[in-house]
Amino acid sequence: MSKSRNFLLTSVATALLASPVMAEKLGLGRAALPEEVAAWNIDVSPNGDGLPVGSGSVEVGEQVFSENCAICHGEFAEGVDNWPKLAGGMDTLDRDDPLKTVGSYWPHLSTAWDYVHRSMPFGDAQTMSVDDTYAIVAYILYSNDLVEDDFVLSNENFLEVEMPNKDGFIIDDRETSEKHFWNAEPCMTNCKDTVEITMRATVLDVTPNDTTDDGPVAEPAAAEPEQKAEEAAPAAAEAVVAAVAAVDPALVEAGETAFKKCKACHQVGEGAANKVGPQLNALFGRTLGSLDGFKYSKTIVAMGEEGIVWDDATLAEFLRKPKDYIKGTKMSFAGFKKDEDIAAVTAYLKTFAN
């Protein structure tokens, strides 16, 4: 907080100016209720205020993590594409390229208990039960090599776990550090002898394309758009005619179950929104890259302007190893192994046509 004087003149002058001046209360609001209070008070703070009674292990946890994170954290938390890395780092702080990650970095196990159950999954946030919340944090510890495999993480061995970087920070100190920026007589004329340039932006050349209206979509290491146009198109037709003929129940249930691989990022039925991802009820017979509203990738979109529709076979293709179906594609879900998953998620998809 700056505690020059002028601050402190300033803010007392717009005080004077601007602030009402409350005599006694308004009696405005009611009374906040212990109900009330107790579901939406649920922040953890570093000495363990706010820690429900509960526990998880590091086998729970695995599981728990495998179903709900991994998709975005990846299976050892060590992250998927520029999702965030949850694991590793260790002793990186200092270098150029410091990974900061729960292990690495963060201070207080507390922040990780606390941010996993409110804020995660991310698109179904509190919805970790408190145990499985344990358990999550127990497998996280596991993943950056702070715990035995056999260890249990409980409200009441919380504080014994020692974070490696809980001596890490330092209070602001940029008054004292930095007090030599502080010069009301900065130089005015000859100030340097010689001027050269060092460094151009253009040599990186990472600044989105500026294509006025659209806004930019550039990734950079984006790769060219494959030439995919022969092998979809004709069949598109058939295909979506075909889709809604035969319905097999039991190959939607399992869809249902396989689709939750994908329900992280998007959404299908009534309502259905754009998300991390597009949404997908009318999909089959739908070109590429098509939804208003939705900034899909460059290639995803050169493939539908080529005239490429989804049905079963594109989606299969797709859905198999996304990212060599669609170069760039911005979608971060390795793949399907099992081709019966496909058919099952194919089926379960065509139950929303519209």
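Please supply the corresponding structure for the form predicted on its own (the preceding block corresponds to the form predicted together with heme C).
Next up is only this chain, free of partner chains and other molecules.
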């Protein structure tokens, strides 16, 4: 008997012996105590059954998410490498390559709560408290633009949160609707006269491309670059360069620490490149939405066309509440709560004037 089968039978036997009837009948073991059953009975249903009492805010969730989840899912739930994205993808489900996230695809919020509480963080499952789980889920909702930054999720308002794709699923009726396919005798040999490649997995590069196929893979067309705004005002840029020498080193050091919240999307320094967000070298004096090679939202491009330039005031307003300053911004970062953090990040970015 294989080890896996033996383990399965042992587990089933143990469960049976722990039941009140079997324990009493066979005189082996004892019935599981109510608290022992409760420890395993942690699933949460879409109607809220099983949801424990507790609450958590977006603000707390941002910190807890950063400490426990961001290493795989990114600081803003944007995903890291092959780890899944948890935010974004709205209005993509009707496309050939939809982005399925908690916000765009999942029909029930209970699925997110249940999964986080029972299985996360990876490698350290079931270590999150009830309140921290509420906070993480609240932050995921915020990252999907489904709640405001002052939102507090609790067992009391849990069912009031309406997921965008709640009506996007149907009852699986294949057992009856496709019964005629299953009852038919399957074809096992010579089922088609010819076999030919009709589509290619160009993204994954897995479609065979030899002398027997229908030609080379066509390279995907390059995306048209978004129209850029005019270059930053030279006078403003020169003023920033002159001011760098007067920056307080202690403030810069504090800014480097605070900037860790930004590093998931933005790079600075030698070799900085555009990632999820644009690189931030020579930011001050730059017209909004004008950096070559990065596709900005329409709002920020329009602001740049109006002549708005990044300086201390505009950056401070943006960092305080990004979504209020630039409507429709891709950034899911809630913003810095403390003025000293904004001042520190500003000082830090000024050291990258070139």
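Positions refer to the first chain, counted from 1. As the structure is a computational prediction, the values presented were derived from the model and not from experiment. If you superpose the two forms and keep the largest set of C-alpha atoms that fall within 1.5 Å, you have the rigid core.
Cα of residue 138 displaced 2 Å or more between these two forms, core superposed? It does not, since the residue 138 C-alpha is displaced less than 2 Å between these two forms after the core fit.
On a rigid core superposition, would residue 284 pass a 2 Å threshold for CA movement between these two forms? Yes; that C-alpha moves by at least 2 Å between these two forms.
Residue 264: with the rigid core matched between these two forms, does its Cα shift 2 Å or more? True for residue 264: a C-alpha shift of 2 Å or more.
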